[in-house]
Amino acid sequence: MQKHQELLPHLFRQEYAKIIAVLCRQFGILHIEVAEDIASEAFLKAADHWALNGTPENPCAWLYTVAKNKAKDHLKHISIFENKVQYDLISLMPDNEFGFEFNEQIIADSTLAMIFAVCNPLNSKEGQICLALQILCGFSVEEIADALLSKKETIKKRLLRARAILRNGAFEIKPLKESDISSRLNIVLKTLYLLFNEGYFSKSNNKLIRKDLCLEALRLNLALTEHELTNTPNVNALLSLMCYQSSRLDARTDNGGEKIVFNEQDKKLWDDDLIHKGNYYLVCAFTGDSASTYHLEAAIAYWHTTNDKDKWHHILDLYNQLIGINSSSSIALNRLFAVFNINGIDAAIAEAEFLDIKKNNYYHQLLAFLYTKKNPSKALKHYEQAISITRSKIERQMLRKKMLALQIENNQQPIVLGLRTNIQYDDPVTGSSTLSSVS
């Protein structure tokens, strides 16, 4: 049986939000903090009890039972329930008994409704994303700050404002109406996109990839496809994109956790099952009359999984369409890798230097890659720039190793780099990152 030290973090990501959703279905979104306290207490009790008695046969059922019992205790004994919640609950509870259950249907309906509840259009996009990461995914304030490259104090303020609006909005955790979905689906998809993006290009916990975040985004996105009203072309396109990108997670880093670029990845490590799922959801996505950025990025990711001799021409054509919709720096940089594969180094360098986005570390990484054979001295300068900008410790280590290898190859004296900390960063919330990356 899996050790509880390994199992609990996984269960926390999977079940914490579900417990909160079901409790909020019973108590109302106004009392979300109480639901979060109960869910947290259930996991704390699991950590203590399982350490002494071992992991139970059905850990999820154990957690749900503890959460339900703790909710009963709150109703009976804790003053916040007696003063603020108890009378609100009387009309919802038959014979004044605590009557709800954590069955599969209630969990699924409550989780879906909670996804839409936290994506309240009255909140700013930044607030919605912070709230979703905290409530749906169990992120700490520090993790959210890392994920969004923001200060911890900024995240705290966003969460305070977003939580106040969430409570005051009184969104009911119950089966969704079409109006709820139409007003919030776009921001829900944006939130899931950014969640997956943080796992795929992680800056937190000194890891380049956080599979748990990718899998959580996949799980939440899959839940949308299982509901008739949310099983839309855009939802399927985003899920297809996530499947394709997830298929290459094991090939994207080496044993030391350092990034392996697309052209050097071991394709035997790609997950064929996820690629087939990506194909399935991509077909499902093309059932409407229009294509979103998710469709284009998914199509780009599809071509990366093929051995078609003309695939880079297809990829460049799709990037040209995508950049007409979203001209973010990341899309422009990813497009240049296709230019390089079709037209060569000189063409790619010319277009890269025309972009001139010097505050983006991936811009300098790309130019370092392109200049490595053509002009090693310029490549080293761009590596130095990239190192000075990135916030990721493991990325800095990787770039230093590449610099050192290039210096040794060209018989240059290795240099020690000083790091600057006054660089301004692109805000992922504005769409400066894209999952159609070639890395």
Second form
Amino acid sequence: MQKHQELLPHLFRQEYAKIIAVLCRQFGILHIEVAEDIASEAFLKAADHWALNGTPENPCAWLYTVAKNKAKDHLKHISIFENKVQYDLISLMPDNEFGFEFNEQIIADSTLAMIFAVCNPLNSKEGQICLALQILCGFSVEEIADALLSKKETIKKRLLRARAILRNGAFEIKPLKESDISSRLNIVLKTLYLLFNEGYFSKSNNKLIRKDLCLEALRLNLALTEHELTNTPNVNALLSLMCYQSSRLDARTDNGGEKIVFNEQDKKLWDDDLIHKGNYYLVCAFTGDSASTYHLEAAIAYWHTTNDKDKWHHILDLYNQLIGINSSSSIALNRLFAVFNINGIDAAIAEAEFLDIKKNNYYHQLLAFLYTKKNPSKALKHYEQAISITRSKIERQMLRKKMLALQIENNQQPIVLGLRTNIQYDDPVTGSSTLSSVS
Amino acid sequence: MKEFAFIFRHSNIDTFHPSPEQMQERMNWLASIVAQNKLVDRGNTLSPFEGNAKTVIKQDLITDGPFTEIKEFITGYLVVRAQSIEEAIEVALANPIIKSGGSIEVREIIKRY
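Got the form predicted alone; any chance of the form predicted together with the partner chain too?
The complete assembly is shown below, putting the previous chain first.
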């Protein structure tokens, strides 16, 4: 009976969200809890039934049938016991018998509509990410808390608020109209971007869950390219960016979860297949005229995959364009790294003085890096500042190691900094990191 | 900035259908053009196969062709942006078609309207 025990968690991730989307198409998003209960019951029944009778030939179809029957039972039940409101709900349905059909087209349409419903601009970006993880990706509250390095209670509260807004939004789970797309596609992309970032830059120690977040964002983004109305240049540009970044997922952390900077990564661990996919979607994203920030970031990520002699010139040129649209601190810092690669340490340090982000830990990390050879004692001061600012335990360990190495190199007495214990912080969603950064 | 048409010619019909690796190389080349913001028009592939290609001269003179046996047949085109023809040539030289015995004709575009 080993088999179904391995299969079920896997299916849950894939199918739970689909079942809810299809059921919400009939029940309306107002009754999403009913849809979730039914989907959960279907999986519970599968766990019991498959353990006794073995895994059915087509497990997905089996789950769909159970969900469909439970949905019908539910409607029958309320039509007998409750008032006219529910009666109306039933009479709204075109065909009671086939109301809960699961076919490829309906699943795809409902899933897409669900993505658009979840990405409601009225919700905070933290709320949207939690909601996306729960409703679109089938994550449990524990998994979300682990992924976002937050307390379970915080996630629960955030979800409660987000779900209230979702229900009241009354977004219909129907094939999307062009007006839905024009009004919400940018927000959808922003949410997927943040979702990916959350995985890519996550401070969580759980390597698997970080990778899961990135892959889920990729999967949802891919769903957008598979639909004619949402297969736009910006969608392709973001997908291209995610492919390039994901190609380095295995190379950028060691087994202990410690980050490995770009220059020290084992390029053999880069996933060529994803790089090729990135190239493909970058070409698909070509519009001929204006480029979004996703285009610029994808182009930067492209150059990071190459050994072109002019790559840093291209990268700096792209950052110069990007900073005109989005002057966030991470873009400014990444741009500075490009300045260093082209114009050298002094030029980069001179520009750094003009940046007003002295409270940013990456600012100090970059300056520490720049001062390492030039002025080790200044470099050490910047490491100290970075350590006092960062909220990540892994990062602190990494920075301490670097400090120690620098001190030994310069025959200095190692400074012992006050140790801080592992504190769980509430809100790691920064939204300011960019995917194109050199990591 | 000037615009240049790249006209791709193959010398061997067998290389018209690229292997997955060749396709990846082409895509990588194209991605580099996009990433430099030098692509103006993605262009198209032109079928070189008999029945899909004719040369129209006049009413009674419509020939088959291009003839793939003559070792120089056009298979596609696209348009790039560059400062000068030298820069355009540099871009063209990086295209994998050069390795497989094909060629690229680089022609500056004159805009009449």
